[in-house]
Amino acid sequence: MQQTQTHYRSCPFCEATCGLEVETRADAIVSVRGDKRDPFSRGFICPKAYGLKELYHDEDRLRRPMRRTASGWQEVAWDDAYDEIADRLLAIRERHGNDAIGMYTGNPVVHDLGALLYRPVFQRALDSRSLFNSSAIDTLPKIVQTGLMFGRPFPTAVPVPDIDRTDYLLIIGANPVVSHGSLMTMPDAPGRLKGVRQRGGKLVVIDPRRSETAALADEHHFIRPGTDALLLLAMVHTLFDEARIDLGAARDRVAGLDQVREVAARFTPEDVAERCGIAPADIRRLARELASARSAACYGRLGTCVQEFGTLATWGCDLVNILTGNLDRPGGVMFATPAVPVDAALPPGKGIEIGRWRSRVGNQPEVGGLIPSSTMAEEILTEGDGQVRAMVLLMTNPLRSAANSAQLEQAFRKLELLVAVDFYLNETTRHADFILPTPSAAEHEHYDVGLYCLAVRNVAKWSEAVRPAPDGSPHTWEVLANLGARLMGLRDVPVADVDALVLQQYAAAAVERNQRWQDLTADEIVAKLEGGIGPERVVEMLLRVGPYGDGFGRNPDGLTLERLKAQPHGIDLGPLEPRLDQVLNTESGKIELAPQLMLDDVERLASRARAGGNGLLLIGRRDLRSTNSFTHNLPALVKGPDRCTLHIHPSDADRLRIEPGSRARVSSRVGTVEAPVEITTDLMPGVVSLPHGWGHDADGTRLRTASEHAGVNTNLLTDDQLYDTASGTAVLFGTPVEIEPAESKGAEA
């Protein structure tokens, strides 16, 4: 009888990072579980844990590099794949230049360690302007904000609540029961929340759906789509107004606290009430609690970004959280001191950098060397120098997670060249000439770089294999550095000389950064790292030169790879604790509350609100067992009942005449679709929902399980005209639409 063996890693399928114990036999995974040692999740889990099974022995996920041909899909070998795709790739830059050659990633690269740490060694390779934020759908708000305000490169100055200790949560935007905290990185989000009540504190939601987060809190608010910004300035308004202003560990650490408050002075509660859908007590009395809480938290995600508003909303948190004296206190909102400092592996700057050059067709200002992925179709659509003739994607599904997906899909199809790496055959890659399949997530080993700046609390885990990958499968990382040496001239260098160049540069960059110990050199690191190869090298050395490391060696006790790997169920380092000193990184040397992009937003938002509007918006919603696309090939993780339907309010339906269990045609400026419908009083009057990432079912995809469940796509709705100014950021939470019954005569889907 074969023997099964129990291996441990984190999960790979949301922010949370829960701690999985999964059992092996020969070569198949036979059971997932949570990891009751894990110090971090103890035990919990939620569905999308078993994908982790379902994915490595999924029939439909590539293993071998796949080349379009005349006659169909055909497997080929992975250095003629290398070298027809540079092949290619460097024919299209001799031709047309750089910038003719675009790329876009997706957020699954968060959980693979190699595509984290490589991908910008292969965009120095491209050297191309046309690299597109996928940001731009989620967080780019967010990295905006806080990275003008304390000056430092995302995700190492995002502020987190502190929610094991805190009296008061505000939420607005957000759903973590569902997401588990994304940009919080919190596994056990339910039970973390109930203890916040358990504690006697308080939870509050704003949100325009009763939410599986609002069901738990003491208090739930509808608010109007895109009017979060409205909300949280006349909170500001009235802790100016009601002199409630506590600046506590920020006090003396701030610029701009004047210009804030002749901007608060313009949105009083009583001004943006109506537009907002919450009444002037009820808004004065939220911000009477934040300031009178003994610790208290605004926490604002995905609805706060991915809206017209969406900087402006995320600035508002912050706001909130600083004058109210909750900034870096227990309790409050407060950074994490992660064991592996990405920002150690960056070049020494201040904050992030912003519209040093600006999208070719549209305008968009680039944010960190990447433009708004909303200008993606039309820098390929459009004629003229600088065109967009290639694109390389890197783990993602675009034509369905995208703007305006219809638009996008036309653009895609006129690409001289589309090189996917990904292992399955999407409504995107199908599109692909090259596919290059990477292991799934069961087979290579990982760290949370980014999520560990993020978390609820300082934890370190290393992730071990469960199996290894097949021979002749390289990992993404060498995928990238085998392209990347063959567009910058190195065709024939071994990828472990590459690896070698590239350890060399992050040390320097380590060096240059450390303030810990000044005797310590790049040459040292390197040669104390000699014999090991790719990103658990990098992990390593982060490792050792952090707050927690041995230095090499300058800390006979410090934290070491060897002894992280000596626990394979992660260690706790201990609660969150103040040090805005250390994470404070402006020209100035304070919090910028005033930044002038913000300002410059004010007059917008502004009009805007005078302007009113009372037209159907639509948002989305996220599923427990659904993250990416991906997720919807696996069987465990779509089954049950259709989760993709319209959710309506009674009062609408009624006006519309929309019956129960019928279907609606939803149509937008660019595109329409029918769905299902939901009646539900979860659902502020005025918004209908759609969950993003479905609409399986496109020609000449390999997903049987997705197509089976295939939904409707809410990207061939939302508008890539229609984005926060500010950032560019899509907007996908505020669509407006029309809706009528699928029967009646009208636009065709």
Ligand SMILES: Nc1nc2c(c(=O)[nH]1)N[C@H]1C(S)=C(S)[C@@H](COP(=O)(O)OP(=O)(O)OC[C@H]3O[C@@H](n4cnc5c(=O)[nH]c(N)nc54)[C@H](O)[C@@H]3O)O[C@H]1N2
Second form
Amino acid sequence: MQQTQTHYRSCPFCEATCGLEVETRADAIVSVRGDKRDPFSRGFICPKAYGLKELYHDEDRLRRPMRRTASGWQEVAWDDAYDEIADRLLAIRERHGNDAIGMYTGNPVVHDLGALLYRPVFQRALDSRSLFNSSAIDTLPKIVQTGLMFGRPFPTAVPVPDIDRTDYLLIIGANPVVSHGSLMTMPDAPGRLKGVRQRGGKLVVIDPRRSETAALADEHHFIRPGTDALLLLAMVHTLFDEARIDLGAARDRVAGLDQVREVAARFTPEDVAERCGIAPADIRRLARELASARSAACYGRLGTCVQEFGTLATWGCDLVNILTGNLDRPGGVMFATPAVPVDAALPPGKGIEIGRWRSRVGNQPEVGGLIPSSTMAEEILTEGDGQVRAMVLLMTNPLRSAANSAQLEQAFRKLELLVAVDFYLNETTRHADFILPTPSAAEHEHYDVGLYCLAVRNVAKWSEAVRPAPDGSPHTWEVLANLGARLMGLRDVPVADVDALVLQQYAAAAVERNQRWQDLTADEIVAKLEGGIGPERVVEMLLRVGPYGDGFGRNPDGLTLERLKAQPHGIDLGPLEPRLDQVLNTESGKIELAPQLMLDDVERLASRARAGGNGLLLIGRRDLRSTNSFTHNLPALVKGPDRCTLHIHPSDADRLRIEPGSRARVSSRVGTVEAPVEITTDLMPGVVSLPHGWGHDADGTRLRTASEHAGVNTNLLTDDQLYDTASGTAVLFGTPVEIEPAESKGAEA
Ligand SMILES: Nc1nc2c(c(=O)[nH]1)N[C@H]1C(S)=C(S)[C@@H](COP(=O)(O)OP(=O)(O)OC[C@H]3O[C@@H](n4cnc5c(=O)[nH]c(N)nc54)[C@H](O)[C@@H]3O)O[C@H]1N2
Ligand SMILES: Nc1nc2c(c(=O)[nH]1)N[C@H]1C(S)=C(S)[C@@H](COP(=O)(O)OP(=O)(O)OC[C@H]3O[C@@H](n4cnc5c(=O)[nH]c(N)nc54)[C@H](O)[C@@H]3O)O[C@H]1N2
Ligand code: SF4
Ligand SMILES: [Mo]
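Same protein, different form: I have the form predicted alone, so give me the form predicted in complex with the named molecule.
Next comes the full complex, this chain leading.
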């Protein structure tokens, strides 16, 4: 009988970093449970955790690289794949220049340490301006806003609600009970939210849908999609109007207060109430409550980002936090102190640079060196100098996740070369010339370098690989290093030597940014880490120079990777602590309350507030057992009734003659889909919702389970030409649509 082994790691399926206890026997994962001894999650998990096992065993998951040939897919050796891909990329570069090769990355990169740390290395080797910003699909407004206001690159200056101590939590456009939190890393979102009320605090939710989070709240208000910036500026208006401004820790540390007052003066609660659908008295009361609570936090997520005024809404959230004195105080919004400071892996400089160049076709500004992903199709389809002719995709399924995916599909078909680092033959990768399947999460080690910057407590945990990668299978970092080396003309250089160069660069950046160990040099670091390799070594370096680190011997009791690994359940480093002084990094040395980018966008908001539009608006909906598009091939996560349904309010259904249990046809400027209908009063009238990540009925995929639960692709409806102009973020929530009964009725009524 084989021995059972137990492994500890964090779950890779959302941002909550729950601790898992995973049992293996021989080659098999036999169980996945919550790790009760994980100090952060204390045993909490959700149903998706089990996906670790199913994904590991999924027979549809690719284990060998694949090459498209005239007679179909063919397995190819890794080295041959690298050589052929590099030859073809170099030929395209030679003929058409560097910008002819584009790159786009997806959400799972956050959960693959090697992908996260070696992507910049590969991008440097590409040296292209056609790097499309996947943050423009969910996070860019926050990146822009915190970059401009605090002067630091994302994610090193994102204030997160101190949820375990707050007395008042205003959640606007987020559904943490289902999403388990985003840009707010915390296991057990439902428990922590209930905790706010159990302590006597108050929870208020603003959402066009009575969400699962709203169901736990003291108070919920429907809001017309896309009008959050109006609401938040009217709340700021109230704070000024009623002399309730109290800057707290930000006192003497802000610039632009008068400009904020002038902007807010234009948006009275009475002016915005009708557009938002929230009464003026409620708007004033919410502002007063936030100002008078002992501590309070305003937290916005996708609903305030992926909409027409994402940057202004995101700005509004932090204005409210700062002007009520809740920034950097316990129970307010605070900055984490991560044990592995990622700064060294980020571009240097003050916050974020915007508009140093513009995209070729749509004239959209670059943000932090990347151009918005909504320009991807037009950059591929529009002929001329700089046209994108090859794309490298890193763990993404944009033909299901990006706006106007039909147009993007047309574009991908036209590419001379499409390379996908991905383990499924899915709706996107079926168009690839090469698929490079790097291992699943169970097969690599991990440290949540990104997510711990956003945590509601300071924690550190090293995740073990539960199973080794299949024989000869490289990890994502090795794939990126191999391809990158070839693009730089270093074909015969062993990957270990490439990796040594990478460490050298990271060490130099870490030494430059580190304030604590003045005499530490990059050479000392490199010498002391000799023998290590890959992302693990980079993490060790950052941990040891970081705020809890041993400083390479200078602080003998400090953390080392060895000490971290000796505590496989993770280490609790305590509650968030005030640290605005350390975070603030603007030229002025102050929090920039009124960045020009926001001021420039206010006029657009004001005119939209007047013009409006009263048609039906389509929003998204997440559910507990999906993670975007890639978990639908896992049986435990798709069984049961169809979740890909159109939710509509009874009053709209009546008006449009949509019957319960029928199918409806939903059309937007760019496309049409048909979906089964669920009629529910949980939605605001005038708003309909469809989840994303479905539509698994395409030919030529290898997703046997997903194709039996196909659903429809809502991103056939979302519009690439509709975006938050300040950041270039696509509007995924608030797409104007028309709805009519579909001719074919659903089977069950
Ligand atoms: N309409 C609408 N659209 C949305 C959203 C919405 O709310 N509404 N949400 C948006 C958001 S927030 C996001 S983040 C994006 C997400 O969109 P994407 O970033 O495209 O994420 P997925 O669709 O899950 O695709 C992930 C891909 O990575 C592969 N993959 C997953 N894990 C691994 C791994 O460990 N190794 C390898 N090699 N491959 C892996 C999967 O096979 C899959 O092809 O979708 C966005 N799209
Ligand atoms: N179970 C599960 N968890 C996930 C994911 C998943 O696919 N499934 N995806 C992960 C990812 S990639 C991300 S980015 C996070 C996202 O995390 P969240 O932002 O918490 O997730 P959503 O469910 O998209 O929540 C957005 C909420 O905004 C509401 N909304 C829509 N439009 C508007 C608007 O205009 N104004 C306001 N105020 N509200 C609006 C929606 O009804 C919804 O309740 O979740 C992560 N966690
Ligand atoms: S909440 Fe997120 S991290 Fe926790 S078990 Fe579920 S998917 Fe995994
Ligand atoms: Mo996301």
